[in-house]
Amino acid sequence: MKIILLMVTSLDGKTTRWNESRIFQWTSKEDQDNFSSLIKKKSLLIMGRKTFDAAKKMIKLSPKILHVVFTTEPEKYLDLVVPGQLEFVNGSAINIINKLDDRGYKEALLLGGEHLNTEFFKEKLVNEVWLTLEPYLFGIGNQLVLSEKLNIDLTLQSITKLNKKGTLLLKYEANKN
């Protein structure tokens, strides 16, 4: 399965501003429009529990899109489950991806959190990274990945300037050697 990590960061690599969970308070309209457009085109969206909690009010369920939320406690979310639209899973990324692949999914957007992104990188599951770079410095905030030893080799495929302020969309291929 092809997995595209889709994230937005500040220039200093923060995916959140300080301890705020709602990124739409600081991301540009152009990034938000790009994000909305992309998630409407994909049939599988994967995220961590914290990302889900931050975005759940904005998630619109549809039989055309499966939202998979990784959590260590899927039983806490049983009342929210809508099979084929919103599912909560616990387990290794590779096992969950294999099960989704068996269900016929061929491509997914990984919408992170740093814990989930790190696990997917460690398992060499990420094929592409689409990173919106916003011209801000926050100093404190969550990161794209955890502070662990990783050695992920990426090759730049394209750069798109999204606005006059300098918001950039960078697309990378993940080299799996």
Ligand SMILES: NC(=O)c1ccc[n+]([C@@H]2O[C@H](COP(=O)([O-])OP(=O)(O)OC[C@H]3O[C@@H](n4cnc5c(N)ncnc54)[C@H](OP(=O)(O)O)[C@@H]3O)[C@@H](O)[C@H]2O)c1
Given for the second form:
Amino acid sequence: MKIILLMVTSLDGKTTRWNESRIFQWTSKEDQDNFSSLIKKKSLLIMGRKTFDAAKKMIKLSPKILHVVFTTEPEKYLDLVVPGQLEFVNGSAINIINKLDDRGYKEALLLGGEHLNTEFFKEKLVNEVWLTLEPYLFGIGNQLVLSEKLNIDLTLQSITKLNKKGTLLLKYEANKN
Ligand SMILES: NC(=O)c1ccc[n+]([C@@H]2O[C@H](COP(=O)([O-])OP(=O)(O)OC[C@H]3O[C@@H](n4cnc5c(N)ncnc54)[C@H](OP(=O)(O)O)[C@@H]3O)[C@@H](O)[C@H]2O)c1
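Got the form predicted alone; any chance of the form predicted together with the ligand too?
Okay, now the whole complex, with that chain kicking things off.
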């Protein structure tokens, strides 16, 4: 399966402003529009439980899109499950992706956060990184990945300037080694 990691960060690599859980106070309208149109085109969206908690009010369920939320306590979310639309999973990223492969999914957007991203990178599951860079410095906040030893090699494929302020959409391909 092809997995594209989609995230927005500040210039200093923060995916949240300080300890705020919501990101839409500082992400540009252009990035939000880009995000909204992309997620409508993909049939599989993968996220960590904390990202789900931060975004759940905005998630619109549809039979065309499966949202997969990683949590060590899937039993806590049984009431929310809609098979094929919203599912809660526990386990290693590679096992879960293999199961989704078997169900016929060919492409996924990985939507964070840093815990889940790190696991996917460690398992070499990420094929592309699409990163929106917003021109802010926050100093404190979550990161794209945890502060752990990683060695992921990427090649830039394209740069798109999304607005006058200088929000950039950078698309990278992960080099397999
Ligand atoms: N700027 C951006 O583009 C962007 C994107 C996404 C998120 N965010 C922000 O980042 C924050 C959340 O990120 P985060 O790194 O703290 O959390 P996260 O990665 O979204 O979620 C971490 C949680 O995912 C579950 N998990 C991770 N790996 C698992 C595995 N292999 N098996 C089972 N469960 C697993 C665990 O849930 P349990 O605790 O339930 O077991 C863990 O506590 C939010 O504030 C969100 O707004 C920003």
